[in-house]
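Consider the single chain below, provided in structure tokens and representing the form predicted alone.
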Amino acid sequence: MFIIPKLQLEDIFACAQCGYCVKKCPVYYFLGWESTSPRGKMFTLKEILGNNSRLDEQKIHKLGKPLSMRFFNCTFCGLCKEVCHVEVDLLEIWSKVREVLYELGIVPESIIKLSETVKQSKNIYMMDNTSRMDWVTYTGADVNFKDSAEVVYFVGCITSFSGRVQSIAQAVSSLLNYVNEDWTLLKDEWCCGHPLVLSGAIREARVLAFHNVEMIESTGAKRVVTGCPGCYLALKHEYPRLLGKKPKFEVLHSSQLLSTYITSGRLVVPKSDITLTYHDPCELGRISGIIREPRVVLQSVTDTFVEPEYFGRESICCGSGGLLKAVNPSLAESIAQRRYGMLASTNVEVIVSACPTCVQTLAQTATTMQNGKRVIDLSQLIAERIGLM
């Protein structure tokens, strides 16, 4: 038997089955199955729980794969939580259920493969982790490896290994150098562990968290900056829970750091007449509350900034969250095309985001749809405007 924590148990039975979450769910928008909607999943949990706080393993095993797919056909975008009138923390509930399903071995095969990959190779690509710094050679970036520094740049798996977005790491590095920041890369960075948390593999994620914190704290760094919202969530919010203590460093997303540089006058960006729109990454905007800072940076670049349909806390997912690409790639692609259509309909020249996964997904969608829109990261935009790239 798996016991549901009291607060989450109260949240499950507090659900009024009103359906506000159903209207907003990007997965329900395409599948149209009530069972995959947030309301449908909550109804299922009530059935499994009955009148106590324990999830019935027999019922879970009986429902098997269909039950698992209900909870993994999800982008973890948090829109359901955002619109919940009784303020149920749905993301915490989905996380707990995935943890139970993982412990029982009732998760999609792709999730098992992903978690095994991360555990073995310390990255999501099953690459030799010693090649994590190959992006430096590929991009020609001027990087630092120091025993001690004020700032650690935590690059993340996507930016390190995916050729489409490695220039984001180049951009962040060049900007840190430009403002004369005392910074370093980690000599042995591992995956942040966020993909394992999303898989439900909590014990395995804890191993990665311990290693990364130990590596960061060994440098004496006061701040860690990352351009990946998933890494930001892991380092800032998941690590204290995984390790039972708060690490001895502040965690910043690159958009927060750039905003600070610009407002303090440490970084001056020449304005242009370029037209821009911005896609709020779910994990950065709605979940982490970092909405103002990217716009401060964008408004330093141009006066022609156009908000897309649905932005800020109401932003629509690009389709790559929650490991959906691994579980249901065709559904993820449909969600990406829907979001890209909203962004492209602004008729701007460039679509900007602040997440390597969002940039990669939207850029790939732009290529597929052949309408010529450029998709770049916020750090790339600023590095280009200053002439660093």
Second form
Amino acid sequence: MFIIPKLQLEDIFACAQCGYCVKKCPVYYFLGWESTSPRGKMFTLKEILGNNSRLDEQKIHKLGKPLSMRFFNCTFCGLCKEVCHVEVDLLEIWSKVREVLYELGIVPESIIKLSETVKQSKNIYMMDNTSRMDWVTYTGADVNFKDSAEVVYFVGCITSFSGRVQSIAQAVSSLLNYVNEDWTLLKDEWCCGHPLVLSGAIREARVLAFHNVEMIESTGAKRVVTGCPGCYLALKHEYPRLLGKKPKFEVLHSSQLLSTYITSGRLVVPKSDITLTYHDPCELGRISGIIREPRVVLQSVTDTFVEPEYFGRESICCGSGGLLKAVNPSLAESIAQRRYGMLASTNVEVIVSACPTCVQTLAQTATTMQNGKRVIDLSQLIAERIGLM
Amino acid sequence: MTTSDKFLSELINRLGQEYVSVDSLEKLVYAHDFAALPKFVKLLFNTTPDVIVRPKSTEHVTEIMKLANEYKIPVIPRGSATWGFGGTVPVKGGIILDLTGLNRIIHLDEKNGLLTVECGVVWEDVIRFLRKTCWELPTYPSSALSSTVGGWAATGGIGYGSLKYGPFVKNVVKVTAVLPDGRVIVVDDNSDPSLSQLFGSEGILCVFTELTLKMVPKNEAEMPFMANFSNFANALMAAQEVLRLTRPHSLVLRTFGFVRTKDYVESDAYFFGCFNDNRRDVYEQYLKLDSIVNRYRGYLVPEDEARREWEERFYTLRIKKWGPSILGNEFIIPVHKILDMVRYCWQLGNQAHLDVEVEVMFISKDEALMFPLFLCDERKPIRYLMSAAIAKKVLDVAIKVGGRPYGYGLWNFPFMEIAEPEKKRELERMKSTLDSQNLLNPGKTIGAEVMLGLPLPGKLYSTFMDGVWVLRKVI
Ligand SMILES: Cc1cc2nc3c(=O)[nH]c(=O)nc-3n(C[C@H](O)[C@H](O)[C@H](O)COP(=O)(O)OP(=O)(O)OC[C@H]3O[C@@H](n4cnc5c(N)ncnc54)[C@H](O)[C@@H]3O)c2cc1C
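Next, give the form predicted in complex with its partner chain, keeping in mind that what was shown is the form predicted alone.
Whole complex next, starting from this chain.
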């Protein structure tokens, strides 16, 4: 039996069933059945609550895998929470339910595989974690490993291992060098744990959080910068909850750092007439509230920056959040195509985002399209404009 | 093969597997609408559908209706299920016809401002689509972020903009509808049946599949307003004067937050709305509003605050989280009876120990749509059931003072005989002509049926609810 904390229980009943979340949900957009919508899931939860505010284990087992699929067919984009009539923290509820499902062992096969992988190899790719720094050799980046530094650059699994976006790590490093930042990489970075939190594997995530915090704090760094919104969420918001204490360092996303460099004059980017649009990553924009900073950076590059349909807090997911790519790749692909279409219809030259996963997904989609656009990360755009890449 | 198996396989054959579901989770979530059902309802009705279908075209709907006729299976049309009167709740199983897949914006006649859409289009999409044009919607419901165009045609059709441009029915020129026997007809003001006969028929006479809506040219200026008052009576008098002296797009009056019945004497209130016209007219109307608000000792809030309230206009149920459940009813009432009615709602709230909030949306100088909301807690089933009778109590009095229910569906059906007997006769006549097998949304609006098709007499239902109300005092 799992006791739902009081506030979440109130939330489940407070859900007005008004359906504002239904139409917004990128998953429902393609699946179309009520049970796949946030509203449908909230109603289902109400129905599987037994007496005394407990999720009824028996009912969960009875509904089994189909129930679990409803909660894992979700990008965790947070649009449902954004439009909620009664301001229910739906992301919190979805996390809690995944936790329960994981505890009960009713999760999709791919989730079990993923969490085993991360547990064993400390990264999401089942790679030898000592090869995490290989991107340095591949890209020829100029990187220091120091025992202590002001800033730690937390690269993240996707940027470290995925060839398509290793250029983001190269860009961030070159920019940190360019402004003479006293920075270092971690000697033994582990997965941030965000994929495990999304899997519901909280205990396992805690182990990773503990290790990473220990590693970062051992450098005496005051700030940690990451280019990955998932890592940012983990380091900034999930770690304090997982560890029960606030780590001693400040966490910044690379777009925030770049924006302070630019506004303080530390970084001067030559303006050009390149036309750009920007895709707000859900975890960066809507969920973490970092919407202004990437735009400050973009506006330093060009005056012809075009907002796409749905931006800022209203931005639509690229399909790769919430582990959907692992659980339901074809659905993730459809969502990516829809979002890519909106971005491409701005008729700009380059699509920019500030997340390795979004960039990877949208760039991949672009390759399947006729006249696919170039999709790059914000840090790469800046490094290129300055001539560092 | 049983009949239902045969029916299902034929349904899948004709439509395709991807449009049909018998999944048990799906059945669970399609068994209700916006309102939380008291548990006893499940004893009376079979609210679980047998199958859910998501048609993609008018032809699909026709196929489904024909098949339903062949196998004598009820069909329950469903938009976004945001109507709280039980219209989309099955009473004896059947087919849920989820119409949200019919969601294309078909054509905008730019010259004449006529927009043709499929019935499952959500209002917000229409509003978004029109942003790029020189037209706008005359009227839309406050549930515009989720409800469908077809759903509003089937129900009340009063919302923002109705004060200035009239109800939805006055802003539609033509619809395509599928009749219970599967025939497709195009309906306008001069056809038989006519638009006004089918509009508001709550899904018991036809399924609307396509609608052609009248647009209005975009106005030069739009000016939201909001005024606070220290008591409801003053706010109401001011609102009446605003109606007399200006031409607002919308005017909504509300009690402030919800009224704690325990310690409250007279609630604060506010109204908000919007002027839209040419710049000069808007300005002049705003000046008039200013002096009216002053006269009634109100306070006109700054423009940005008023704009924020206007932008929040779709979020009318924010307070639900304090319930966490709500009970209520909606009715149209003469404007001069609003104060009496509000006071009665407060009195009822007091008796039942439920906090109450009241919203009044003006439809004209003489009539308003009133929506009292009682906060309660469905997790206490006995108390919730007892309190549910409050919805009937409110309506009893509203009808006595010259009002009428804003919808009937499953919960208000006994009131049609009292409030609108002629309308009921007309609907009964049309129902027997168009749907002799009683397959389209049976057991709603003009009469209810419990399990096994047994009729539920309105009187019995009313007496039961009255009994529950009395019992509440005892318990
Ligand atoms: C926050 C909120 C605000 C609201 N504000 C308003 C308001 O301002 N004005 C107002 O009038 N209502 C309002 N409502 C009630 C409701 O949203 C409206 O009645 C809305 O038009 C219902 O649309 P729907 O798509 O949800 O229909 P549903 O709830 O799915 O269906 C309503 C009824 O219509 C039938 N039906 C649905 N689609 C069709 C169709 N295509 N053909 C035939 N029958 C059909 C169904 O069988 C059912 O009986 C509000 C509700 C909420 C939750």
